[in-house]
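Only one chain is shown below, in structure tokens, and it's the form predicted alone.
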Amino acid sequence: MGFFERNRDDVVAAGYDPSRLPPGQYLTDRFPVLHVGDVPEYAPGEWNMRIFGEVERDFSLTFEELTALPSVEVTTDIHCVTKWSKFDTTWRGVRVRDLFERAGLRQTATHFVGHAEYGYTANLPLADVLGDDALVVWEYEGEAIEPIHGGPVRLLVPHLYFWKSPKWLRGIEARVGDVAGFWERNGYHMYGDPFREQRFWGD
């Protein structure tokens, strides 16, 4: 029996519903660190985030302004394209749809791009960031998100592979039409559904 089969048996033995674990994934209690580039450092008051694109009112928020907005807490599973999954992770942040509502999202918008440090981007259909669990987050397990995991602020879109939830978020953009993000230009799937194993072009 191989590693993945043993791990899936362990998932069942631990009392989890095995359907929570996508095909080709293994469950871990760890939170592996994977990213492109150096971990950014911010001076006090330096970080901000812009909401822009197909909106009526382009605006920016400081960290203090973001965290002062009404927030929600979600507990959800996350799945990395490198094949690890982690169950029951808890995050706090502001729903993406609430930020777009404040900005006046135009009906012409069809897609979304998350903009992060170093020019990193991740693209999504707009519908995927308008649900209850798509958040701009600043807390993980009740604490500030560690910089290595994307702090001070990252995107959370937990129903897709975690590269679609970029670390060190600096902007959210509504747009007309799709455009490939960083990893998508480098061979990753344009959508990234873990339950359909949409890891790479052609999957």
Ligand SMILES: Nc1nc2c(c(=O)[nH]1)N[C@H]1C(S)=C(S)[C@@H](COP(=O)(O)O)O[C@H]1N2
Contents of the next structure:
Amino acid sequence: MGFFERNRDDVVAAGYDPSRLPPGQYLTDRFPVLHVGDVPEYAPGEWNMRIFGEVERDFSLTFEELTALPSVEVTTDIHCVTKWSKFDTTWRGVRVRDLFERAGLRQTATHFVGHAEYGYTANLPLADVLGDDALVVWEYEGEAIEPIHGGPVRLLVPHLYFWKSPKWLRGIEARVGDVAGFWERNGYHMYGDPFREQRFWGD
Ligand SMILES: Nc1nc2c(c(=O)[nH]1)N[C@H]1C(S)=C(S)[C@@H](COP(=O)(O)O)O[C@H]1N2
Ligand SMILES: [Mo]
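Given the form predicted alone, state the structure of the form predicted together with this ligand.
Following is the full complex, with the preceding chain placed first.
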């Protein structure tokens, strides 16, 4: 029996519903670190983010302004395209939906781009960031998000592969029409549903 089959048996033995683990994934307790390039460092007060694009009133938020907004806590599974999954991760943040509501999202908007430091981007259909669990987050397991995991602020879109959740988020953009993000230009799937194993172009 191979590693993936053993891991699936362990998931059942641990009492989890095995249908939570998408095809081709294994469960880990660890929190692997995955990104291209350097971890940005921000001086106090330096970080901010923009809410912009197909909206009536674009605006910026400092860390203090963001974290003063009404926030929610979400406990959810996450799935990386490199095949690790982690169950029951807990995050605190503001719903993307609420930020776009404040900006006056236009009816004409169809897609979304998350913009991170150094030009990393991820694209999504707008509907996928208007649900309850799509958050701009600053806390992981009740603590500030570590810089290597995207702190001070990252995106969380847990129902898609984790590359769709940019670390070091600096902007969220509503758009008319889709545009490929960083990994999407480099062979990764435009949508990225782990339960349909949409890893690469053509999956
Ligand atoms: N800015 C930025 N965000 C990123 C990435 C990246 O390279 N740069 N990698 C993505 C990928 S592929 C994954 S799996 C997750 C990893 O998050 P973690 O390092 O906190 O586990 O971040 C995503 N967000
Ligand atoms: Mo990933």
